[in-house]
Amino acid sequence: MIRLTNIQLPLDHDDAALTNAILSRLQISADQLQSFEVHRRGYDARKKSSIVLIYTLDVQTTQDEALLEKFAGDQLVKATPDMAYSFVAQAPEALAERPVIIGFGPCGLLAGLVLAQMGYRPIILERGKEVRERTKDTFGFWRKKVLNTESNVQFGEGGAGTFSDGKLYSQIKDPKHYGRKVLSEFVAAGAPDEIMFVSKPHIGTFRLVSMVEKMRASIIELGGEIRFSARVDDLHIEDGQVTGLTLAGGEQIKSRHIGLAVGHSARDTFQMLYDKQVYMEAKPFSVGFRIEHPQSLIDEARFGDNAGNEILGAADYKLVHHCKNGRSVYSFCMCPGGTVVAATSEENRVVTNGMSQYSRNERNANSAVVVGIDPSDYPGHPLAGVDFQRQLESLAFELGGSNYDAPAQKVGDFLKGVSSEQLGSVESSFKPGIRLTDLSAALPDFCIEALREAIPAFNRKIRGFALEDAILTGIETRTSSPVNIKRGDDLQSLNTRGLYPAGEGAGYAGGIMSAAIDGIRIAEAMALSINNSQ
């Protein structure tokens, strides 16, 4: 097949326009075109009055080879790459040991699934509960302020991405098309077909729940085993080789191939690994607030008269500003038509996150606006970033009234440096609730200075971003892992053979897609190592 890129058509084009564009690009007649499919569809909204759709198409003609030769050197006409996934190994009939995966978020889910598909019957250990029980616990916290520290937004089947916008795109390089494998498995589990071709696919929380259940069933059907409420409290290491682990209940499991797929909030696991002298380093992350605007304001600012168009959907944004004090401020985890949610996993701390359903039809848009920080801001040992996060989250708990309400402030008051007394036209979506205050006490001075510079700068890109009544809610600290558990080219820990650090918690991913792709990578590495050792 032939891949055509950068096919641009008006937002309101008719069905025949794609066919005509193919004929024009390839300079062929209609009878030479056999079929085509949309590989990707995005849009360019830089000119709100003339938004265009941008297609990548895979085309079958009667003379593919001749056309590829004719257009040799044309970067917009190339052969369609082979995107089919091929397994790198198959488990031996007499499998000497079963690999273990710690964590059942996107990374652990795909690692476990691919290992199961190759016949390795993995044992998957998840500290939290299965997804429906976890959902009950999470919504219970939002409604009644009763926190289960092992079953919440961060911990449980599906990982932190279950309570998010469900974004399924990433900017990582993916030469082996692992992302296609991930999306195909999601569609097989019930995700809408459109995620295979829209440029910014998403699923939403409720759809993720049923998908995760179906993928769990597939792993079990293939011989895998999944244990919930199974926190790993110790790792067994002999002469630099991992040999097994101990669960919180005391049970020991032997394995010389263990995938570490915990999330960015598994702080006690990081501490255990640090105590076991598994090599890790502190890494940069970001802290800030959640900002809420009316979704209609963002739609109008981004799409103009095309706001509300069914193809465009609810508008998003991606913003960055480099401040005079040397800091960078950027938007993170933007959730169109969503809500701000309580995301702590530890008692007496407040953490924010954003979430959307597939429909993205809630009243407000929200995004984190965060300031980049690095280990020079929290010098010391590799877990100093965890200590820094905890200090900020405890302070937010106090500023919110010490009852899991979050501290909040109107944007106008934040920029003026005065405490908010009452809300304006924008209502907060945060559950359990908010307490209006002065957020300048919630972050270090350099962060507040950077945010006060960045928000007006963002307003020049999206009119209304600095809306007086927009709401800031604190505090956003779990943007990424504060540690990097270092690994080599073989994807094993630098000083602990048989341990495969992966995904977001180990510092190798940021979001559902990149974590899932990293899960495939460690599954392959573990399979090849197992076969070589037998």
Contents of the next structure:
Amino acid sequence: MIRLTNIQLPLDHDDAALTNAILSRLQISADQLQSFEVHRRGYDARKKSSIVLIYTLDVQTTQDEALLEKFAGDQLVKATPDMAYSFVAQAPEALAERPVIIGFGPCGLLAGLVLAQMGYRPIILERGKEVRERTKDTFGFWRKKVLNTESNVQFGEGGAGTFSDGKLYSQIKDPKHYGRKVLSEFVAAGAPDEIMFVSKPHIGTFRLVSMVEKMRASIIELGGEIRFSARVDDLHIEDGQVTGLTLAGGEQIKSRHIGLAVGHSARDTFQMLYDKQVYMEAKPFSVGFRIEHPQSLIDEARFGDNAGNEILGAADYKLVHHCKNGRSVYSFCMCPGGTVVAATSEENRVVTNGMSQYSRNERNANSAVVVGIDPSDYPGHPLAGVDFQRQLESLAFELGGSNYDAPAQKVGDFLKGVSSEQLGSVESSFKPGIRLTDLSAALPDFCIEALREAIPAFNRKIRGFALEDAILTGIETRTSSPVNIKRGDDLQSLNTRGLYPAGEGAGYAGGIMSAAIDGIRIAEAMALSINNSQ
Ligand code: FAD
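Same protein, different condition: the form predicted alone was shown, now please give the form predicted together with flavin-adenine dinucleotide (FAD).
Next comes the full complex, this chain leading.
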């Protein structure tokens, strides 16, 4: 098969155009073309009046070898690489000890699934509830302000990304095509087929919920075990080797191979690991606000007259600005046609995030606008970033009225430095509710200064970004983990053998896809180590 890259066609091209483009690019006749499939479809919308679709195609011809020779110097015509996933190991007949995975987010899910597929019958421990129960708790918090600290947006089956936009792209290097394995497992569990080829796939919340259930069933069918409301409160470490763990109820489980996929909000677990002297360092992350605009404004700014085109869908954006004070401000976790959600896992704190459904047809677009900070802003201790997050989240709780409403302000008022008194043309989507205030009190001065410089700069890229009535809601603190639990080339903790820190919480991922890929990586490392030690 031949992979053709960078085939550009107009947005409104007809069905025959792809075939014609292949024939012309390869200079072959119609009878020499046997079949083709779209490997990837993206778009270039830099010129709104002439948006082009950009395809990568896998083509089967009667002349593959000759054509590859003919185009040998052409980087855009290559043999299609083998992207099939191959298991690195198979569990021994008599498995001495089952591996354990802590956490059932995207990282733990893929680690557990791949271990189960290789025959290792993993035990997966998740502090939160199964996804349907968890959904009730999460929506209960949004509607009635009743927070369950063990079952919420951050904790429970499916992990932090379950109530999300379900964006599935990542910028990490993936030479072994693990991302393909993740996507094909998601499709097998009910995700739309298009995620295999669109350049920015997303799933949305409702589909994610049923997919997670199906993947759980597959793991169990393969001999794995998943236990909910099973919080790991202690690790057993002997002579630098992990030997087991203790659950919140006191039950002990022995294992010398433990994957740690606890996400960025497991602050009590970070503390426990720190107390056990598992090596970790403070890590940079970002803080800021969620911004909401009418989705139609973003569509118009990005796509002009092509706004509403079915192939393009609801428009997204990605923005970055380097400020005079040396800070960078960027947009993060942009959710087209979505809602802003309350994402705290701790009492008396307010945290924002964003989600959407597959259709992305809510009225507003939202994204986090965040300022990069690093350990020099919270010096002294590997967990000082957690303290910093907590301070900001508690402050946001107070500014919101100490009842889980979030503090908010119109963009125009924020830029002028005056408190907002009433909303304008943009309605807030945040549940449970907002309290209008002056957000300049919610973040350190250097962050406010950076945001006041960046929003007008973003307005030059997306006209309307600094819309007077657009809404800022605070506060965004859980952008990534504040700690890095260091691991070596064998993916084991630097000072605790048999412990495999992974995913977002340990500092090795920044989203659903990268966390899932990291899950596959630790599954492989754990399997190989088990086989070597038996
Ligand atoms: P997590 O998903 O956080 O999973 C960790 C799991 O471990 C949790 O279920 C937790 O309950 C469990 N756990 C923690 N401590 C313990 C313990 N001691 N014992 C047992 N279990 C424990 N990313 C994207 O790529 N696209 C998006 O569109 C997107 N939208 C998001 C929207 C929201 C509202 C949120 C909150 C996040 C979003 N993200 C998105 C980020 C994404 O969800 C995370 O990057 C990803 O889930 C990280 O995966 P993980 O498996 O490493 O950790």
